[in-house]
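Shown here is one chain on its own, the form predicted on its own, set out as structure tokens.
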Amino acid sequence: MKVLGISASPRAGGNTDILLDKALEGVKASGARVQKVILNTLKFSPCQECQNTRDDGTCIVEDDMQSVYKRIEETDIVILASPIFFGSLSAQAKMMIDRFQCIWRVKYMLKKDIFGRKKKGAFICVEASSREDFFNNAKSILKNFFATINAEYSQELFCMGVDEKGKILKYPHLLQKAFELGKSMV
């Protein structure tokens, strides 16, 4: 079984990364293979809503997103981790999701299934405030993304009131929840 962890935080080693790493530890403890993508280290542009699209679902823009498409296609489970920015996902997460417009178009407009087999998806999200509606905003976007890649929205971990880098380490129960989330996904 292959599991892909996607870090959508701009802050390396921050709370979102720490929680994702804990979830991936849980995945490894269950015997699955793990890959991690850190979106902030990739070189890719936002969706350009190209006029000359391909009918096979591949994006015509050649950049680091090509490896993300391939990894998602080959994986069984996707765990996306993002902080909340301005009431929703980080720019890194939204930019990646928007680049799946080529897949969305083929799936929903041309009625072709690019990814075929079903996957499972989980969402880890961290915010500094205590606004549940922010999580709901982010979750609605992620559910659309998961539907596009044939991933069932299976689990979530929402952490409120966590801002300073590394503050999540003061909440061992949340670290344990992240570990259990990863373990139970396999």
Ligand SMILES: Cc1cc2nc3c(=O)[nH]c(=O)nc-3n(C[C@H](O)[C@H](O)[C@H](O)COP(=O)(O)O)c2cc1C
Second form
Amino acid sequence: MKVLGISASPRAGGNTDILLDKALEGVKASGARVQKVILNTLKFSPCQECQNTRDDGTCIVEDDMQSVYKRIEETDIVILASPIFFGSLSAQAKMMIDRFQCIWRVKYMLKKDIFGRKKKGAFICVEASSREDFFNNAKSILKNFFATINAEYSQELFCMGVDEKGKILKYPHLLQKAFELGKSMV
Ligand SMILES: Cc1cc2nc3c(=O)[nH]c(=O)nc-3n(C[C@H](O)[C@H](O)[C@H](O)COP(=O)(O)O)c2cc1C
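Compare with the form predicted on its own: the form predicted together with the named molecule:
Every component of the complex follows; first up is the chain already shown.
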């Protein structure tokens, strides 16, 4: 069983990162293999809308996203963690998701399901405010992304009222929830 954690925060060691690491600890406790991708350390461009170029679901832009496609294709479980930025996912998360247009097009327009086996997906999200609508905005994008990569939206953890770097450490019950989320995904 392979599990891929994707951190979409620019703040290394921040709340998103800490929650994702806890979830991945839970995954490891269940004996699965873990990989982690930190989107902010990758060099990749936003989608260039070259969508009619290829019919095999591959993207023509040769950058660090190529390794992300491969890792997602090969994984059984994806856990994506993002902070809320301006009421939705971070730009890092959205940029990655838009780059899956090549997969979306082949799956839904050409009706070819070429992108790997069935997976499960979980979403971890953190915000400073207490706005449920912001989580819902992010969730609807995430669900669309998960459907595109054949991942069933299985679990979520939304943490409100968390702003400064590392503040999540003051909430052991949320860290425990992240751990349990990871454990139960496997
Ligand atoms: C550019 C930016 C935009 C943000 N927008 C929101 C927002 O719309 N709503 C909110 O509740 N918090 C917002 N925040 C606060 C972050 O969601 C919050 O600080 C979160 O804990 C950051 O997670 P991190 O430590 O993983 O980066 C924003 C922060 C930044 C830097």
